[in-house]
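Below, in structure tokens: the form predicted alone, a single chain.
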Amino acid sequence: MAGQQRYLRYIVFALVAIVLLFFISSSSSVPSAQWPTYKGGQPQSQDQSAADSNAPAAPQTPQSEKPSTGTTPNPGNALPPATAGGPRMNATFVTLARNSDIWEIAESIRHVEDRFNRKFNYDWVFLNDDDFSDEFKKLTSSLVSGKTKYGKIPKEHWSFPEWIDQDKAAKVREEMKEKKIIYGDSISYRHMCRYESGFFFRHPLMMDYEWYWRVEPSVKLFCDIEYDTFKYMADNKKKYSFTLSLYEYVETIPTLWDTVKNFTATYPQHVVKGNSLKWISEDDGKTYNHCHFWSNFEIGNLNWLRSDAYIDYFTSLDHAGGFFYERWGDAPVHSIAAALMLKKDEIHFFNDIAYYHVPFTHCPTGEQYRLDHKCSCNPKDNFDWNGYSCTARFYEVNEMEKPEGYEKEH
């Protein structure tokens, strides 16, 4: 009788762990949350996971032939998006770079695209003397939001012109370099310096555009940029823009002022009215006080330096040779004319663009713009109210009221 007992309890027992494991088997059968999918760096819905999942499959590796790569996976290389609206203006990024620029224009391109172009997908034009190398238009085109154009500098742009005394510019060079003057030595700069000044915006690659923007490599911005800086040159009725100014090396343009002296006598319909000439003549243009433009920098109308006004200038000093003879820089060049070809209110100062290139760091002037535009710079670099600066002297010309908080770093 105990027997029989004790086998009917394990009857029983038996039964009850049987319909345990059925309902915790039930369980584990109910369906998950389902997460969208990512494929090429794009979320996918449900649907799309289904669709993807009737296509023909792609051949697997067996698990013990995958390489250990001890890195997370690409999703994808293409490049975002523009995440603001409204249409664009005609205008480019333009550079004048050589294959061994490489590292340094990448480090330029991720400033631009990470604070500006990513949100607006403007295209970039590549300028060399010679041929770009593969490896340089691979890298910069996977940098770039926008279309990337390369272009070669004709060689009648990048030599010495056939008026130049050649001997007379190498003892010019000799010179300099005993004098230590910075670049004295330097043909390839001369040339640089003399295609900025008059070629770089008739090259065919830019006659289709409008407006550019100039950067160099190894430069950097430092806060974002929220707004289309092109368009607001357009609407504002501005020609040319500088972040950065300071004096020029005496040393390098000796005669540069007599030669624009003399445009002016033959050209007297190419100064306009309310110009900026107190900016850079303290004496109503005896003289200049070599204030300039950092034309590192630029954002500006094409077809202003297109004009017939522009080509008689660059021409005049071109034929008087002091590109060679001397070395005048295209930041004179540039600053003379916009100072006497522009009126005052088509120059504009981006204060709230935070900019550097060796030496110097333009950090906007007003700790709440920094703080709001994410800026990493410090205001302490900021050059603008340097002594050697000629920013104050452009507020003071076009009487306008400093930024608030400028006295802090004067």
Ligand SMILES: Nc1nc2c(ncn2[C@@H]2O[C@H](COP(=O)(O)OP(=O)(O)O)[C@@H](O)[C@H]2O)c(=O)[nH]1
Given for the second form:
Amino acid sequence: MAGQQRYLRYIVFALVAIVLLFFISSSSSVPSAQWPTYKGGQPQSQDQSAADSNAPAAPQTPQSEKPSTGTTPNPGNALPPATAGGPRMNATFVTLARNSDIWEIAESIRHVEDRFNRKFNYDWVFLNDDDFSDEFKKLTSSLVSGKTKYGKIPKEHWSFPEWIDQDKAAKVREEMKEKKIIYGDSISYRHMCRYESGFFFRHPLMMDYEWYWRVEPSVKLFCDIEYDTFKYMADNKKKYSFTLSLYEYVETIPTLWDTVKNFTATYPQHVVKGNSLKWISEDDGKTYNHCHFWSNFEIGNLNWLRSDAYIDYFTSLDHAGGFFYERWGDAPVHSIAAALMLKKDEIHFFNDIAYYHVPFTHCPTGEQYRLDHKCSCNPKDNFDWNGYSCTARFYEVNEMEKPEGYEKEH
Ligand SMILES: Nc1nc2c(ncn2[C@@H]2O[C@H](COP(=O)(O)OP(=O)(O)O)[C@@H](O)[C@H]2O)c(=O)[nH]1
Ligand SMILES: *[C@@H]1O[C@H](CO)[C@@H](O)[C@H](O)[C@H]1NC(C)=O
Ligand SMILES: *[C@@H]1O[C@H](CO)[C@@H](O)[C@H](O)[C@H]1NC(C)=O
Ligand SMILES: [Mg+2]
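Alongside the form predicted alone that was just displayed, please also present the structure of the form predicted in complex with this ligand.
Let's see the whole complex now, leading with the same chain.
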């Protein structure tokens, strides 16, 4: 019996609460916003008489009622202009992808467009060793706000050079597979690394541009970027940039550094004074410390990559065969080039570009920045001050002040 009574009490209480709520919500002292309903692209007021006229109807707010302040006010009332003013740079996004990467690259494009390119409308070049499918072109061109271009990589840039000993290369792949080295037994991954190291910037579609921003499938941007990063690079005389840096797996590059030393011995004129050797070597060049910029994100200057210095460098490395006899990645290849052949201050760390590529995150250090730029990354995920990152070393070598609050976000 007692149980049933309690049950009834609950029902009565609930009914009273509903009635009370009804009175409160319909009371004129607490105005509720009247949102227009939209139908077929034409804004329509809930007030039928207004909807009957052809002019788009504004939301009907009775003069006596003040707009609701029941929600947290958004201080910026007007939305920023959808398009940034000013001239555009000679720049493009560039993506190397397979047709099967379609949904992963769609996700990346959406991030880049939402956080940056919807305002700047830069072009996007897609490169592939195969023909792009119509489905790939249809989807990606619908997502990019600038022009899209699709290029096929010539066979010579995606195959074994004639000086490579196929048996030796095959044996290495077998050994690396046994050692469980990531992509150790992959041929296509090696072609990809060689292509990104030495050829993408010479593709005919890329020859039309001076600046590039590399984007890979399934990457994310977590903060708004409100200025033209290409223009920043040009105005500040930057040639190469990064968001994440780390140590390379030694097993993939055992003879890379010796090959680089042979190159610098042959072409001492290509090594620039005031470079970042200190960032990649702790013994003045005797050995490589394996620090590299993570090249799945890059904003850089194509004319630098097309310079005699870089081409001589790539050609030397390519002839040594390490793209196939080992598994040299384009990240250490680009990074060593930037560290030796660019002046220190031609390399830029984009602390303000919040970036993710599995499994690492760069989340900008500094809470105020993150709030101001609507960042959605967790500062605890930031890799920069982790022991496996080389970014702290970059700050030290360049005698840069670490961003405020970095100790707290350690
Ligand atoms: N066309 C083409 N693109 C490739 C191939 N392998 C990798 N890629 C692209 O090269 C880039 C790096 O490859 P990814 O699989 O992301 O390597 P990871 O980031 O090192 O794990 C991505 O943009 C891929 O879409 C391939 O065989 N053909
Ligand atoms: C863009 O840069 C490329 C490479 O430097 C150059 O050939 C081309 O003329 C430039 N285009 C414009 C419009 O400046
Ligand atoms: C460097 O050059 C020397 C002399 O030509 C050669 O014997 C050596 O094998 C080269 N090392 C690498 C890693 O290419
Ligand atoms: Mg990737």
